[in-house]
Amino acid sequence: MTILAMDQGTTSSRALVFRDDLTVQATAQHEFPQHFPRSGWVEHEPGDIWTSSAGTARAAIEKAGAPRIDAIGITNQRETVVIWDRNTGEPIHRAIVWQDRRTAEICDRLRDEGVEDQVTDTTGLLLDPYFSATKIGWLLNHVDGARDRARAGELAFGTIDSFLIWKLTGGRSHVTDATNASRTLLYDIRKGEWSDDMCRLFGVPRELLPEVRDSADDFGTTRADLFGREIPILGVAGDQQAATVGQACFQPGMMKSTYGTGCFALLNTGDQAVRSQNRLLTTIAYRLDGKTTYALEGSIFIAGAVVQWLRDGLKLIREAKETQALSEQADDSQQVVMVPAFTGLGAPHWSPNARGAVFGLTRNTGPAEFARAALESVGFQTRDLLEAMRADWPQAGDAVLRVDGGMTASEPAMQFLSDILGAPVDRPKNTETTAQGAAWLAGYRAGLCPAPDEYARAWQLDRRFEPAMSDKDRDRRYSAWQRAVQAVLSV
């Protein structure tokens, strides 16, 4: 058994070939350009997404020795919007990325009209430009003729998974899965269907929308010319939900946090769609065999991206891996706090217009203090999320946090995370949990992978980080962070 996982992210496309025991046989990765037409706007060329995804898939298969691929699983950056012509497959505009804030005023207007409670009751989400619906509306209103063409059924909308499936199948499948649908502001997460009320509210014609399927399901077969033969696509999940599956968080109360470009923490709440009182999101964790499992989610927009800023913006480092060593040189007497609100603040604050700031600067502050403050900002933001989760769902109080993503390789960052949370943090042996989750979904559908309980028993711990910071220091440092956030929100 061999499974190909296609992991399409915000800054790069990756592909991994998994053996029958779900260990990685080969990988390939390709970064692609980011486009920032205006302040707060973020776009991708759909052609770059497609060519990098197809190219890395071929490269990974070749590195693995060209084995027979039995199934494909797809995981993807969520909320990002593509609209394309059904006949030609050509996009009508660049993809509008989940980080994009151009529709903030639309969200403010709808909030002022008093519709946010209705939106949250139906979709589990908040009115924020982060999600897909207002991005779709913007494209329909700003691309000549797009709205009329959408109503006529000439155009198709998809999150990145749907766009890739369309391309992989040669336009034969216009589908998505429940986890990606649940991030659009258009999907009724309790009824498990597109909401006519939400479509009317956001001005999105139903004719644009893909069919929604389980996370482990039949999504079509690839064109034979892509990989030498037709291959079934059997697993799809948004990146954070795929990581939840990859971390085997199948039981209510289990939590995971993924540290990539952003940071996303999910708490499994079982068959309960818990309505947050602390501005967290109620979302679909996965849907298997027609049964929906829900989660509370907190989203941080800037995690690994703050390291990219140190490298590309401030030119303090040449490679991301230099951050750890630089941070260890920081002066312990300085308490520099960085709030990386480069594209607003996510949960639990949800302030799209907030902007970043650094506090506690002195004449002695230098690159090392900036590096440490950048890494620590991720821990502080994670605590904000977990405090809100514990308030919404007290059963999560003593849970261990499972972590994954590129930043988890930093020992100081993970130790600080445990310190500031005052709770254990578990890092798995396999940190490719997002891609592994997609691979397991495909293998489960194909009958090649074990059931959830058996799969969960195979999860392996690499290291548990235990809190070593005193309660006094923890409270003092978190209070300084809270003051810094309030200062940013007050500007």
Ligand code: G3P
Second form
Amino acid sequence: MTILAMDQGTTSSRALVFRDDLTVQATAQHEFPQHFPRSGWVEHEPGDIWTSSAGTARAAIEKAGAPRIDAIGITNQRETVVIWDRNTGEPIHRAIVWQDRRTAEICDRLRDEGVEDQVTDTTGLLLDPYFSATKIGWLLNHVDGARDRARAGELAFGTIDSFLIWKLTGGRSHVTDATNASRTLLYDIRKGEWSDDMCRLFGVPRELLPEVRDSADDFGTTRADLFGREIPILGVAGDQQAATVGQACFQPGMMKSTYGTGCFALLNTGDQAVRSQNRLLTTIAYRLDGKTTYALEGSIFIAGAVVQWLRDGLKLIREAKETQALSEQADDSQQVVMVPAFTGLGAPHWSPNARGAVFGLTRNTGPAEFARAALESVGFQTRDLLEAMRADWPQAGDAVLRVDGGMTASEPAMQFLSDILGAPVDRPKNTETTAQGAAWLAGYRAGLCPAPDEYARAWQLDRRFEPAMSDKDRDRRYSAWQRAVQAVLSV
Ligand code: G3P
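Please give the other form, namely the form predicted in complex with this ligand, since only the form predicted alone has been shown so far.
The complete assembly is shown below, putting the previous chain first.
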């Protein structure tokens, strides 16, 4: 058995070929351009998303020695919006990316109208430009004739999974999975169907929307000319949900946190859709065999990106991997605190207009202290998420955090994370958790991969980080962080 996983991310498209024991046989990756037409706007060219995805899929298959691919799993950057013409397949505009803040005012206006509670009750989400619905509304209002064409059923909306499936199947399937649907602000996560109320509220005609399937399901077959024959697409999940599956967080109380550009922590809450009192998101972790498993999610917008800023903005390092060595030279007597609110603060604060700050500077502060403060900011933000999760759902108290993503290679960053959480942090051997999750979903549907329990038993630990900081230091350091965040929020 061979499975192809396509991982369409915010900055690059990747493809991985998995053997039947779900080990990686070959990978290919391609970065594509980001467009920033105005401050706070972020767009992708749908053509770039498609060609980089198809191109890396072909390259990975070739590198693997052109095996027969039995199934495809897709995982993707979530919330990003594409609208295209059903007849020609032509997008009507560039994709509006999840990071884009252009609809902040629309969200404010709706909040002032007092509808946020109803939105959260139905969708589990908050009124924030992060999610898809206001971006769809923006496109329908700003592209000539789009609203009328949408009402007439001429247009299709999709998150990136839907768009890729449409392209892969030559326009035969307009579908998505429950995890991606749960990020649109249009999906009733408890009833498991598109919500007419939300469609009305955000002005989105139902005719635009794809059909929603389980995460392991039949999503159609690829055009024969793409990979030499028709291949079934059998697994789909948003990237953070795919990582939750890849980390085998199948039991309530299990939690994973992925450190990429941002950081996304998901806590499995089983069949309970826990309503957060602390501005976390309630989301669908996966839907298997018709059964929905929910999660509480905390999203931090800047994690690995703070290291990019040290490199590209401050030019303190040439390569990201230098951060660790530099941070180890930091003077312990200085308590520099960095709040990297470059694009506002995400959960649990949700303050799109907050901006970053550095506290505790002295005349001796230099690059090493900046590097350490940058790495520590990721730990502090994760602790904020965990505090909120514990407050929302007391069972979260005993959860061990499973981590993945580029930043987890940094031993000091992971040690600090464990120290500041006061809890163990588990780093798995498998570092391709997101793609593996998508591959497992496809393999499970095909009857080629083991059931969740058996898959979970195969999960292997690389290293467990145990807290080594005294309670007193932990409290003192975390209080300093909380004061810094309050200062940022009050400017
Ligand atoms: O919600 C946004 C998230 O899915 C993006 O993930 O890895 O593409 O930055 P990533």
